[in-house]
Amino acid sequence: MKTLIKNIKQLVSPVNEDYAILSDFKRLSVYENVSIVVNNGIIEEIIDNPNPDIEVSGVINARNRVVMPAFVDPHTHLVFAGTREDEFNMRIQGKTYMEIAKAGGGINSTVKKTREASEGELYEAAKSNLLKMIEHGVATFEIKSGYGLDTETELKQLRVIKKLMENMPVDIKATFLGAHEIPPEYREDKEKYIEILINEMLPAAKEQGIAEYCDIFCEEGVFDVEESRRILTKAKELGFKIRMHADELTPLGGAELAAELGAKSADHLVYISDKGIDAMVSKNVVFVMLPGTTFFLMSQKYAPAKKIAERGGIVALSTDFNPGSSYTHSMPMIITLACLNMGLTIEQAINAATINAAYSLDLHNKTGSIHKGKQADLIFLDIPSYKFLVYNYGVNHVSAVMKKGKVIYQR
């Protein structure tokens, strides 16, 4: 089917088709009053005005809206049971992490509920949250396990992600995150849990073919650099691609390890060292920034996105949607936080939430920009210009979302 999308007020896209760095990271291609021809879900051409000689099967009226690539969210924890608003309220009141944990809060509260939940319950909860994120313009997702911390529940989470892949009208990449935390039953014997990860969980996830990436929380008090190297080396040997939670709370050297192992991305990076930045830049490891997490945890220290961009790093943005440290469905809000608290320009933040995020998931050849030959993954924004998206914050301006040429959400 060939479709004409007409009456586009402003068409906005990253300049590059693969990823944006340095001067290209600061720019966007902006077209006024154009139309897009979509053929079987693929962008065929951008034309100045509807050409009467073009034969089309259907016409979509953009109604003078701004059209951009649909957002790509490269770091989410969508599959879990329960929420933690009581814990959030305790944090607002000044309670420490340890006080919250003693009161039954923290990641292990989510682990307990996720272990108890059925596969069907997890699927329905994840589907509900995913649909809300689509409403905010996301049409491509990375989803992690990590709230099971035992073989049975980790595989259960990954099966839920697979079911979402099969049933939801979006692109999804699955990540095994069994090394998200030390489960309570192995708190006094971390080595035993590492052996289970290496010898049982990773092989089982690989055998079932339900995860493309392996992630780890490389941090003081969780998995140190050497432990992370052991686990991720095994993952690589099994054929997993690597992602990492790195240098979020301390300058541990996770970024350097990500570069050493050829990871696709290292995420958080609040305390990344200059050496870590240079190492990741040299290996094209994507810097996934999560400003919503810093904001939600009431910290004043954000990852140095501006410095990373100036050094030629591939900077991406994500919601880090999860029940404990970033319970938001809104990528537009994340873009605003990146501009206000990380020093990114509007153009840089949009590049980070589209083409660079797509590159971090090996999907830049399909999505993340509006170029001939790519999927028609588009959002329609009821705003006067793309800059208004960031300026008028805390409001959802997405009026429609298109995936592969089909409207999957319309307000």
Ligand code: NIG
The other form holds:
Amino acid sequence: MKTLIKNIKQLVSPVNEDYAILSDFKRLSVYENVSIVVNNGIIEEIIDNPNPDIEVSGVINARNRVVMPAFVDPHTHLVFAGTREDEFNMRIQGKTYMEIAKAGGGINSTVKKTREASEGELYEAAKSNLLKMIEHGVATFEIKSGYGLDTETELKQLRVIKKLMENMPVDIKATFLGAHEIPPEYREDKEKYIEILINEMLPAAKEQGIAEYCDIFCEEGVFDVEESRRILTKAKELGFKIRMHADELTPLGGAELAAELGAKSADHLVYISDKGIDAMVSKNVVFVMLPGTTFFLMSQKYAPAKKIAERGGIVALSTDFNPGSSYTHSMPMIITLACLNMGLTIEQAINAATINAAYSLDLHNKTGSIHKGKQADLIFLDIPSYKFLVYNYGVNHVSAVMKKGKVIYQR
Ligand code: NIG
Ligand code: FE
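Please could you give me the other form, the form predicted in complex with N-(iminomethyl)-L-glutamic acid, since above is the form predicted alone?
Let's see the whole complex now, leading with the same chain.
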């Protein structure tokens, strides 16, 4: 089945099909006044003028919109119960994220509610949040567990992710994040929780077969580098690929560990060292930047995305969508924050939110750029040129989202 997407005012894509670094990271392919031929959901060709002889079974009129690859969000905590607006109110009055966590709020307050929630309730909440993210242009997601912190609830969260994979019209990759925090019942005996993680939770998550990646919160007061190494080494032995929350609030050396373990990505990286940058670059570990989290936690210190890009790192962007440290459904907002606060150019930020994010999820063969043979995962934007995505900030310009050639959202 062939579809013609005609009247595209400006078609914008990463130049590369796999990932973009250095000079390619600064560039985008831009075609004016073109059409795209989609065959069975796959991009077949970009043509200058719609050829009237082309035989198609459907025509989609882009009505002079800007079209670019749908965003890929490579770091979300989409499955949880309850929200934390009261903590937010405390934070804006001066309490820090860590102070609130120590006083029993933070991740553990979401853990309590997530343990109590039924699978159906978790699914409905996650679905509603996921649909809002689609409205903002995301058509490929990574979703983590990590609000269970016991075998039963972590598996429950992963089952919810599986149900989303089966029922939502997007690509989803699942990550096991049992090492997101020390649960309250093991606050005084972290070693015991690590043993449970290694001997019980990781094997159970592996056996369930839903999670492809294993992630950890490598941070002062959570899991230090040595503990992270133990847990992630076991995860690797079981066949998980590795992602990490690293060097977010303190310079612990998580980036170096990510390189040592051959992780697929290390995320946050606000306090990454120069050594950590070089180590990750040499091992092709993706630097997932989460400027929304820094913004929402009201810190002035952003991850050094510009420096990382100059040194040849693969830079990706993500919302970090979660109820505590980044409650936004908007990838365009993240792109704007990356430009204004991390010094990325518009072109770099778009590459980071599409092809490099896809690469970090091992999905660059399918999505993240507009190239022949990839899925027609596209967004239609109501703006005069792609630069308005960032320039005209705080507004959702997405008028439609296409996944594998099908319109999955239209305003
Ligand atoms: O990525 N850093 C740790 N985990 C999350 C926050 C989760 C929460 O506060 O509920 C993050 O920022
Ligand atoms: Fe996170």
